[in-house]
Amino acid sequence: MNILKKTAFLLFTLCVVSCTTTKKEMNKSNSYANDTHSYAKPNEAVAKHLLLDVEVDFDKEVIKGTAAYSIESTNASEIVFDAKNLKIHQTTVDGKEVAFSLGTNDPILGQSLTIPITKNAKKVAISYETTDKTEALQFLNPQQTADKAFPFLLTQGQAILTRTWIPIQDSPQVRLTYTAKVKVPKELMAIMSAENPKVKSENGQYSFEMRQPISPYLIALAVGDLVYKEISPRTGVYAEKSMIDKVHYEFADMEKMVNAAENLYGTYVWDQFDVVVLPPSFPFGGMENPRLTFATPTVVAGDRSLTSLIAHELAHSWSGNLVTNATWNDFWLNEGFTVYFEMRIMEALYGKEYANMLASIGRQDLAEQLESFHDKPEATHLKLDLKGKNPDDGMNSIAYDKGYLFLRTLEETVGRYKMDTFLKGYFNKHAFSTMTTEKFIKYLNTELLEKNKVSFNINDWVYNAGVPANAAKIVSDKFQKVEEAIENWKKGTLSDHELCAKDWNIQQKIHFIRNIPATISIEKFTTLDNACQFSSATNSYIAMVWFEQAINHNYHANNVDVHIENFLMTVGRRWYVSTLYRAFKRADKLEEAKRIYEKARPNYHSVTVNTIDDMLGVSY
């Protein structure tokens, strides 16, 4: 089919497809916010409604085909897409080719995308494929797969690639349904942030629906040799053959999990609730597509130890998917409400003192990022100022850590009835919107703080550095006694071994690791090891705190070394892998970092090599 018969086809099919929408949407004011980081002008004209039809090329490592949308405007001239390292062919206006025009590329926003429009276009159409610079996508050969017989593909559009591998108004306050046609190698299964198969095709052809707005970070696609294991009705698990029933039996409690999140704030409205476990180089834990959490395989450490990993990103159904942060300047919205949904719905499940070891642990990591940013105190509010950044910078403890602890200590202040109140209320009100951090704290001072006649230092929190002194303590009764082992192993009175047999789970392991004295002998360290056995860890947690002790201390007994090789060469996990290249540069290792950073790179999603590029000086 030609180029235009073909766009006069998705144009047609646009004008049957029915977006779901509520009043209280239609209803909402078309006021969006400024947006540094897109080129699009959405109060102007907006796209409200996506057709992706597209078909992946595993042997040019491309993406190519249409992205036609039902636009909105206010009579205006033009409508903007942010497009970066993708070539346009063709753009139409309901039907008819016109010319469009590329801004200068800038190397983190990419380019403007302008296509002129009449003030009653209701239809456009982009014809395009992306290129081997389409920082999204990651092509994985059969060798750094799991079952090493077929081809992978990734993408990761969080927090601003998904312009990388369709050209659209990529601003997280755009929420936009979606349908797509893929075309894949018929041995392969398609599936995406929507409505998805559970079983594989017999030509490779796949179609996909997402009947409620989203932002279009959250657009996602794998493709692989998938196959799906149901956990309950609304619950299951994607993964290649050789995992899937490990992965089955590591999510069993995915649906224990959404009934407790229901039962705090409010019915799940993504009808499904799947997850797909993704091939190491994945870049994060998980990732929250609506419908589709993106995983790593580090978390299935085939004890469901690491599974609040599940439970984050589930709650990110509300907190994210639902109410979305509106730039990335508020990003903290997204992340602190998810950290305290997450121990939430832990605490639900597993109880209290388990979800305040949790919090602990991110009271430890928040504790070490304000340290890191002693020299730019601006980069511990909650509310950054990224114009000129890349919104990944604020990806870090202080959205996650920071945002929860502004949470827990608002909670203690009024108290939890309240705050769950106010909570449920919040995202029932505000649903399929987005929020800025201004609106979120008018809202809160309204509908929690003035009712209830509390006062609360919100500026304090959000707009200044650090922690303000009345952060809520996080007391953990199984830490406490891990600090005293730790004191009476110390001093002699407890063996390695004793340490060792102590009937501790992944937590209190994780969290004696992370305190090992650093005045600790080489000798000492290495009894440790032998006893422990914590250089062949099998649990990537564990195995990760481990090896960054190894590299403080300069510890190189028990193979340690080629284990932490191999550990950098296999898993892909930003947050793991620049610790352990964080570790190496502060111990003046850096040659060794980069010795293993050029073999392990080609194995790294882009978003893990933009990270320790950066970190290490290295360039390729």
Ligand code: BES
Given for the second form:
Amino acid sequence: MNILKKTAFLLFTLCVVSCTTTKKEMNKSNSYANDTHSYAKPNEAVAKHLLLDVEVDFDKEVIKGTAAYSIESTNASEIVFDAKNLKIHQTTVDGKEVAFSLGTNDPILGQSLTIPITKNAKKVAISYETTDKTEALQFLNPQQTADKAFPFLLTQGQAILTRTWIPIQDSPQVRLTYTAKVKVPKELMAIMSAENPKVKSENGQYSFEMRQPISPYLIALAVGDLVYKEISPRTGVYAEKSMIDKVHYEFADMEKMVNAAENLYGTYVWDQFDVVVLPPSFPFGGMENPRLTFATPTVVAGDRSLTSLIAHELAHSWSGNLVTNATWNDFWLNEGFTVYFEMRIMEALYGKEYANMLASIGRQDLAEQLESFHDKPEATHLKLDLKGKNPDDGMNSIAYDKGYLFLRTLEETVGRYKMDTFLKGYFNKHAFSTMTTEKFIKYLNTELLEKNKVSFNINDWVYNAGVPANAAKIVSDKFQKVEEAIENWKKGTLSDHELCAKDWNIQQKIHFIRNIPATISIEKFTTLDNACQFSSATNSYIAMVWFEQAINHNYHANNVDVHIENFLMTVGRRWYVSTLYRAFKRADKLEEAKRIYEKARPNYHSVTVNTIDDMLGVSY
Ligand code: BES
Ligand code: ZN
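Please give the corresponding structure for the form predicted together with the ligand, as opposed to the form predicted alone shown earlier.
Every chain and every other molecule in the complex is listed next, the one we just looked at coming first.
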């Protein structure tokens, strides 16, 4: 071989080797989408397992300890984490201390935490503590709990708050497994989104393991004087002692729900499905933390009337926790699919009519949300662009109810059998991975639409404003009866007492109250309340929609003002309280809203505080 040929051969061999590795590495390095809500660069260096070792200090209201990560990198010289309002004490790489650097503090994203690494680095450990600005945590005093005897701690990670209590690569696409050691006062029990204890430990020391890889926003911790009560071998409830039996009764159908869900879309892969009922300041109805849903006590109505929330959080075990939105712009993939799945579970347990009532309530919510966005049409797209914004801004009923309506319309177009085969395949194929809107559309086109030669205006649904003309019509017979009754009541052919005596379920009552015409007189409003006693309703949903109407109608009889104030002082569920403060604002009663809010604000979690501060234009 002459020298020229030799060189060419050498170059060729080198290229075969290096070009294939580059290609491989490129594939690997392109596997994470661009997430504008995280500083992490997972394509360069990524955390795969977290070993959390922390202590909860109830006196100082801080969590402190170490977050140690097993990492993988492709030749990167650094690994980047997200951190917000944390004190970082020290960082080590494979046991040796290294100098870290913190980037500038963005009010929404927090800071980047950059740690230098060498090529073969395996373990990065960060010792840190939280501060009084840590937004994920809510420390509650005994008065804010059900039993009034011990303090309580809860965390809320979604959307980008996990970085406020654990330095972490806080993008939903960075899935990791975790183990945790958590030390708490010995009177209290600690539980996490992991394998959990069923009884208190002797010394306040708890160990946890989450073997399946999950997104950072799903890491959660609750600490309180909790007890456990089993519903079935794989389902059960945690609550404070005074609540546990009531909670156990309320959620007795949990095993049936898991069963129905499995029959629809495949095996429940998280082994255990438990629910912890938290104190009323918990800012959400529910949060789908894997193996351990967090829930508000406002759904413990005594009559199992609000349990669709459990079906919703359970459904996230597939849509969200198994197949996860890649970025917060794709949030509708989590929530729209979950509402659809929730309705299917409710239908399987309680029938089509019940599911249609729930769907109709969502349809009305959607109409109201669309109306409120009439000068901001881009906010009504399913796929959002939240760059530079707090992802919380995109978390309204568009993702939920327009997302649902899209899937229901799709179901009505292709038929239920094909829909279910498609969805089951979708969850199975993409289990433990993340999904972008674009990837979903491609999958939908090839696996459902083209295969079945169906045309569907998918881009219209996803990238355009409002609701397309082909949207499914949701009809509920039970709600039609309510609408007829409203007409008769308005005309005076149905009396207040006849109306209240109707054998309506909670959803029908909700539908009735929400649709009381704006034009009815205050006298008629008063006689209605005298007859039905809505102002002292014990069902939280009924109370909330009634209070909203009371504010709208400038109604003050039957002590309603006191009931509203009490409600706002104890309940921190953002959807409920924001509905009421918004009603005050719309009714030109901003001063009244601010007066109550100033007193109630210390009882609320930071996510509720942020929303209401913005709404009322206050800051403290
Ligand atoms: N994952 C959400 C709660 C959430 C959304 C937290 C966005 C943070 C940011 C949860 O599954 C949910 O949707 N909860 C609803 C209940 C539901 C029945 C619609 C809620 O809290 O009201
Ligand atoms: Zn949800």
